[in-house]
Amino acid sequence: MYGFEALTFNIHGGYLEAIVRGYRSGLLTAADYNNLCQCETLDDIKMHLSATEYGSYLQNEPSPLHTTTIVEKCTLKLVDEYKHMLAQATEPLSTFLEYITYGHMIDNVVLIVTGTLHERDVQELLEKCHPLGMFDSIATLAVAQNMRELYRLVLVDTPLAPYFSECITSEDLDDMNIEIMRNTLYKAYLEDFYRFCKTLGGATAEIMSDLLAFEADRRAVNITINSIGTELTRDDRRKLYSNFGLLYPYGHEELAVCEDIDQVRAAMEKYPPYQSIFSKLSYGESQMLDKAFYEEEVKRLCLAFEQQFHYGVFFAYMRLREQEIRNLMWISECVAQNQKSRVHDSVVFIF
């Protein structure tokens, strides 16, 4: 029931919540990110990065240094604090914890899946997995030849597996098959999240119905841009939507049919809180929504923290330490290439 939780979630939660309330204390700040925009090379972002959270990761690092390592080394203290978690929680957080890597198993299956296309190395694909979504028979992926294989030969012991049914089909893997794979698997796992939130009731469910909602919307409107200009027709397109969020139904009948950005914007434009996020752009314009959107994802996952007693703060803290690392990868990337003209483009302020 709502409001009530106080009575009860310390028993199982009060630990975690504690934990992972720690945790976001150790987030960079604005000060950090000024420090780290400055710097010169590399090693300089490591020394910096060495007086926080990340510097017993980065400690032994020779130099040169580079990106991928700062990268890696950032991603290896998020996985080792949710493996902490994950180890310390009980039922029904243990599986609310897994529900949030099921995005980056999907991710990875398409990753492994586009590179065999491609004649990529299956190791090299692998090293460049994302951790948390990592399954034991993931290296047999490259053997599929068609969805249908796919889903007998590996995902049917996987999490992944009841989120297949909507795309089991005996068409060879292409390209646009594969990013159609993607968004299906992605529809059916938010909605599936969605309705598990739910089910826990009180401000967790309140607090889970917003940010997956937005996270609906915000891969609608993506959905859609990238979209335009291909064979993907409008009931397709429609059909990759999910069931919930904020521009459901009505929305997605007027995004199904949009040609351009321009209709995108104008259909957005109708529902205040994504108003506000097209109002940052100039016409005709997608590359820096992108960031708006970054922007006003992380202003609601600091919102999660201001509420006490629900789970939506292990959802929020693992997307702000997400977005951190996008930051110090774009960072690295800038003073990498010597391009620190455009270090401010991409990088997302959390506090």
Given for the second form:
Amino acid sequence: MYGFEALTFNIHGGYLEAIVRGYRSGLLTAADYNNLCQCETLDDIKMHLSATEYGSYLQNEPSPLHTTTIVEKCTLKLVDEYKHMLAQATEPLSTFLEYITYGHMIDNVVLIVTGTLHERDVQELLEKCHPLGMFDSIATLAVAQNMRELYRLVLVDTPLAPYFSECITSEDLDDMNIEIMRNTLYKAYLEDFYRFCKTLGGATAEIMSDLLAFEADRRAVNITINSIGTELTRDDRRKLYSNFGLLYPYGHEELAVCEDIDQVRAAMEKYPPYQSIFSKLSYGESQMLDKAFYEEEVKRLCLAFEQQFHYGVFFAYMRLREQEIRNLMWISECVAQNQKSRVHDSVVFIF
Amino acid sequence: MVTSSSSWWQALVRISPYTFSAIGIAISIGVSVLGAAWGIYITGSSLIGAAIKAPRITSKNLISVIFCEAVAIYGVIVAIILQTKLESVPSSKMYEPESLRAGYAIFASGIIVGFANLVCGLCVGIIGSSCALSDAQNSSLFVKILVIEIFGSALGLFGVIVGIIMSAQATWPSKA
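Take the protein just shown as the form predicted on its own and give its structure as the form predicted in complex with its partner chain.
Starting with the chain above, the whole complex follows.
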């Protein structure tokens, strides 16, 4: 019953909610980012990070440091925190936490299949996979030739199996089909996650619906912009949009027929929450759209922490950490390539 | 004796006032302790989790647990007071209006105290959980949220006051 979660939530979820709020207090602040942006070398970055919570993860790295090492160790910290929480969780929180990682699983599957298509070594690809999305038989993905085999050999035993019913074809895998497969899987995953949150009910359903709707809408806009000028037909494009969210169904009708960015902008400006995003961009510019979307997402994720006794805080924390890792990667790359003037182009402050 | 012809009325009036008194005393202590326990576990689980990152909060936030515990103590006190109000009357006088009144007064007093303490314990427990989590993030919030908790614990006190006033009416007929 909505409004009375406070009576029974703490039985199973109280300890973990307190833990995740403790983790949240360890996110880097604007002051930390300002220090990091003024670093000259990667060793400076390592020194600044050793004063934060990442210290114990980076202190044993030998110089010279690579940006990929920094990102890898920071991701390792996120994975450790996630595994700690998953180990202590009971149903339905454990299912909820597992749902958060399916997106990474999809990315890993697509990474390996694309890499195999371009004749890369499987071991090298496995090292690039995101650790949260690993599953046991992931290495066997390299053997599959088309989607039916992909499903039959490997994916039928993973949690991704139910998402495949919409995209099994006997066509061979090539770049275009793989992208379509990724987006179809992600669409099925978002809809499944949305449905699951609705069954949880209460504050979790309300907060997660809002966050997932934003995610679905953002993906719809990205799919539209990325498929302008490609051979993706309008019907195919419409099939990749999720069936929930603020844009469903009328916004999707408009987006499906868009042929350039200004038409996308015109379609989106009818929705007040997205109008404020698009108003920050001048006409014809789409590079800053990613950053604008990230900023809006961070704002909504921080709002999820305002309420107690729901599962949205776990999802919000994982996403905020991933944003932080993206920030660190951008800062490290700018510092490593000596392009410090561009550092503020893509860093999204969390607080 | 009451002379209403409804059989329900007869059945109700024929229940011994001692039954009502005993149930009242049981509810006063039982339901109060339920409220206190519920509040303590709500606060305690959040406090333990938050104290991992911020160990400094543990000693201050035990106040929330103490406020919840106070609720159980109110229940015990009222139960002891109520049981001193029980007196034996000869069985000829057991169904007189005055005995029934005494029985009902003890019953009502027990229910008042029990349920007031139940919701008070819940209220203090939920606020205590939020207090622990906020204190872990920003220690200046602790005193402000404690004020809310103090108002919450006044609810149990209201229940105890009214319960004791009710039980003062529990005068059994004299043995003559």
